[in-house]
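A single chain, nothing else alongside it, follows as structure tokens in the form predicted on its own.
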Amino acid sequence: MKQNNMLAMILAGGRGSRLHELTKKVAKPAVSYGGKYRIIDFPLSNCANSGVDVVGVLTQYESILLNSYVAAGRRWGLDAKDSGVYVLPPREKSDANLDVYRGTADAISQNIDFIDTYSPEYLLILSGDHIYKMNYAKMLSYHKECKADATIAVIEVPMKEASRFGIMNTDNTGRIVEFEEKPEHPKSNLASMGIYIFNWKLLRRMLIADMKNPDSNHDFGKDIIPTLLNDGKNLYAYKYKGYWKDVGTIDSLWEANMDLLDKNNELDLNDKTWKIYTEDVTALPQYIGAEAVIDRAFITQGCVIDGEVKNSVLFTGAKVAKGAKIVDSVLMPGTEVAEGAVVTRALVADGIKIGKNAVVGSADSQNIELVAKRVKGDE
């Protein structure tokens, strides 16, 4: 069902600094995930599957690869008449004379003219760096049923982790009565997922006022949502049940990939009813050598395995030589592990080569080791 009265804007301009070398030259939403996907594939596929035809992708840091990737709207079936994916870089200068978005709300404010072109009744705002599957059409139906001015998707998190999130406190009807940003003593465990539906005319007025406010952070969490609550507007929490992962750190990106090894994983990338679309990379089928040992692994096309792979995820074109061991690790596209090398509890970046008999990572390490530079081995 087409949602022609709702337009989507994906906030894809985060720096992703906690992913270290992975985002030095690549925007966080363009980082690889799950063997053959990129993180941005998930919100874009959700839009396509939900009948949201027009999507603006707001890019900023290290966005060359992301811009060219997103511009191919046909990947997600968003290239037909009256539909499309549009790259929207910032247009305003910062103090350092760079084009920047000053905050999440400012990113939308700078693109009011683009949104007005389509005259939407509702605006869907999404983060571009989360992994999940969601039907936005169902969220819109809930928004309409509640006669809401804004609806915020929430997910229940363990109470002990609630202080890490923006928390929505609601009454028994689901109406939001209070929003707390990373509260020290949270009153509920309903964490904001960074997914919003706004009535566009109301939000437009608020954004214009916010632009003129010199004391504003120009941010949805810090400014727009608190102002809506103070003005007595109807804000409702839409409870999401299912897989959702914020992959903002090396450990969480590793965990999200390792989750794919669980047979009961709710994400289910093979679900034909909710396909996750991505770039169709030309690659040979995977090759498993006669002496290879495979134990609980997610192996993508183009991989060549002659060694041992245990409890690991291998992306397109990864190679594991004879006598090499990969344990509890994630090998990103084009990784090569030479004979006798051992990789344990590590995330190896795109195209990295690990030399003969080299040892990377440790089963005892508390954190996942990121390998983003070539590791020399025996010559």
Given for the second form:
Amino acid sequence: MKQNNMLAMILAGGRGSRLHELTKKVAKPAVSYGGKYRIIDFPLSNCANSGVDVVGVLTQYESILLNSYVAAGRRWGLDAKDSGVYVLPPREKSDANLDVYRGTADAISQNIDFIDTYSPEYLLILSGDHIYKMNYAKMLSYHKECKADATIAVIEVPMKEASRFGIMNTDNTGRIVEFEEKPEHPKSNLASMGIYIFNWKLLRRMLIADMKNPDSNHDFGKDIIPTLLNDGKNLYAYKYKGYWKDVGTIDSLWEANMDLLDKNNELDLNDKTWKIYTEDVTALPQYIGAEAVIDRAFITQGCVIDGEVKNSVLFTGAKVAKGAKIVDSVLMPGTEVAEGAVVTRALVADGIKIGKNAVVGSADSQNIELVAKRVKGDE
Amino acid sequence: MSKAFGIINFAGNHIQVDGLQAYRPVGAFSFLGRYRTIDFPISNMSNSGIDNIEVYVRRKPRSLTEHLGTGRHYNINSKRGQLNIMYTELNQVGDIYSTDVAAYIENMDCIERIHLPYVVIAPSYMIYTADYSTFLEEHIASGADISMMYHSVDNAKEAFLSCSVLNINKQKGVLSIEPNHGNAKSRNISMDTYVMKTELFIDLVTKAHKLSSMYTFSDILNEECENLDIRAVAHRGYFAAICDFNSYYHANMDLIDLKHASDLFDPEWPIYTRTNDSCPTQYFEGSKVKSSVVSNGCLIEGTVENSIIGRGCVIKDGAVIKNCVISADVVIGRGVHAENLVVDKHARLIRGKRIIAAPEKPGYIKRGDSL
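Could the form predicted together with its partner chain be given as well, to go with the form predicted on its own?
Below is the entire complex, every chain and molecule, led by the chain shown above.
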């Protein structure tokens, strides 16, 4: 906080129901990604690397794993004297009943008391389920430069996809003149990334008013941003260039993993100046057997490979037995594929076992097959 | 919490690993890519409930200090436990006065301040797993003065030549401790691993120092075999001593076989190490990797066979690596063919197109060297 007077709040309450069984017991930000990470490692590591060292994480849906995971701020180096990661699920208060977070803005409103203990000048709002690397310190400089009341990070998306996003229409100085949620006929291709910097005093006033408004959805996109625009406040779009992915579905989660196989992929997890930190798992190095064939793969510690792995991402402790074949697939932590089994275009969930000679997924399927139950094989 | 504190001893003057040791103590050697040798004794102690540990170091403490940190990654309680690095300023490697006994004397005030009744001593140059809590319990139950571990081997003529051997009677009493002269195949190799009362330990160190300023702890034990009840305890499972360059190379190579590795690594007995936050390893199109142990953070385009690859290595297109032990952050350039080598940290093999040592005499590439 000392460094930049900015406190971050990560919205991590989302269920991510289109990830089906993957989010049955864990919230979407806790879903595994990229061999050894969880999605929430990205905003947390970005905070740590940007010098944002007090982070509140707003959790709600299936939060046991997520709460204990983020509480260990040490993983991201967010455990110095004046630093910390705070888990903030809904709670009962002396002057208010226990109430679920009714929307993204309400989640912040219900924690005004927490934010006040730090009395920051700026509040950074992040989403817990996006994969990207961003220097929030640079965004804050831009916010100050523009003398903005709020700054919203935007990314250029292909025009034909723009109607899937919240679109910011700006003037030639970058000032936002209009915000349209999923417009049928988009006027620009600047999509909101759900990353906001607010001047806290202003936002605080707005949130208190919003809480009392019975017609509000208590949502940043639907309520807070439009009100700010109506009030003629200075809202600026901060253009981000680089890898950014919202992994809302099994297909997009699979795709985001496959992106890592490209030689000069934009996300570049190997960048030593902007490391993504995660849980330190005790595991052996990768054991590659005598008959293994590995062709284009992203593999992490604890994996044991005796079979064939092609175009695939293998997470901590995944095991591929002799004669098994993994093609265009993602094996989540602790999966085991037995001898002779063939896995094609599939995403195999945590700890799932695939039996001897079993065949899972197919090369010409339209969607990626999610394997979330044990697959029996021969014997 | 254990009734014992732990001492991890440095490798004595009889241990000389050419090349690697010039840059760091044996305890800080990279092992099997992601570990350092000292991870094994510290994890053994931590898993045995010992959370008060002294690590002795004579020279070049930087890499060890960096690796050990507060010891939190070894699962040692950061408030109740402690991992202390005992730097012995008066001692230099190779100096005949530079013995473990001299190091204990130099730090005696620290040892005396630990109010735990027992001490477990383990070396930093041996790779094995052992449960020191049963070692301690059995020692107490036996009523012996000292218990020490040994490992029976049948290749003592050609290996373990810098180690000590134990002569044991039928009741497992230690009769004498002597250097391995390599004149018999079957020998009981001393694992330099002891348990005894702290009081006795302090007495023996003081006595050794008075008798001769060149005495090691093993020397005084050998002399006390007649007076004290010293019991030998057999160790089973994987055991390696890194006492020279070849044994370092072979200890690594042996563990490429997952069956051997399973003798050492038990999911119930984790070996901890310091994380480097490297991302997973990327294998590109055209890479050929077989019979190898690979750490995270590597970029592999070439061919790797029967080798160990440390963290963050880059193996370019057309490079061939066979029977090599490669430390962290090494670059192997396009088309370079390397065989039977130990390649130290940060080395870059770019221009020498064929760097091949004889299999019986593996070569060494210096730390940070460019070829």
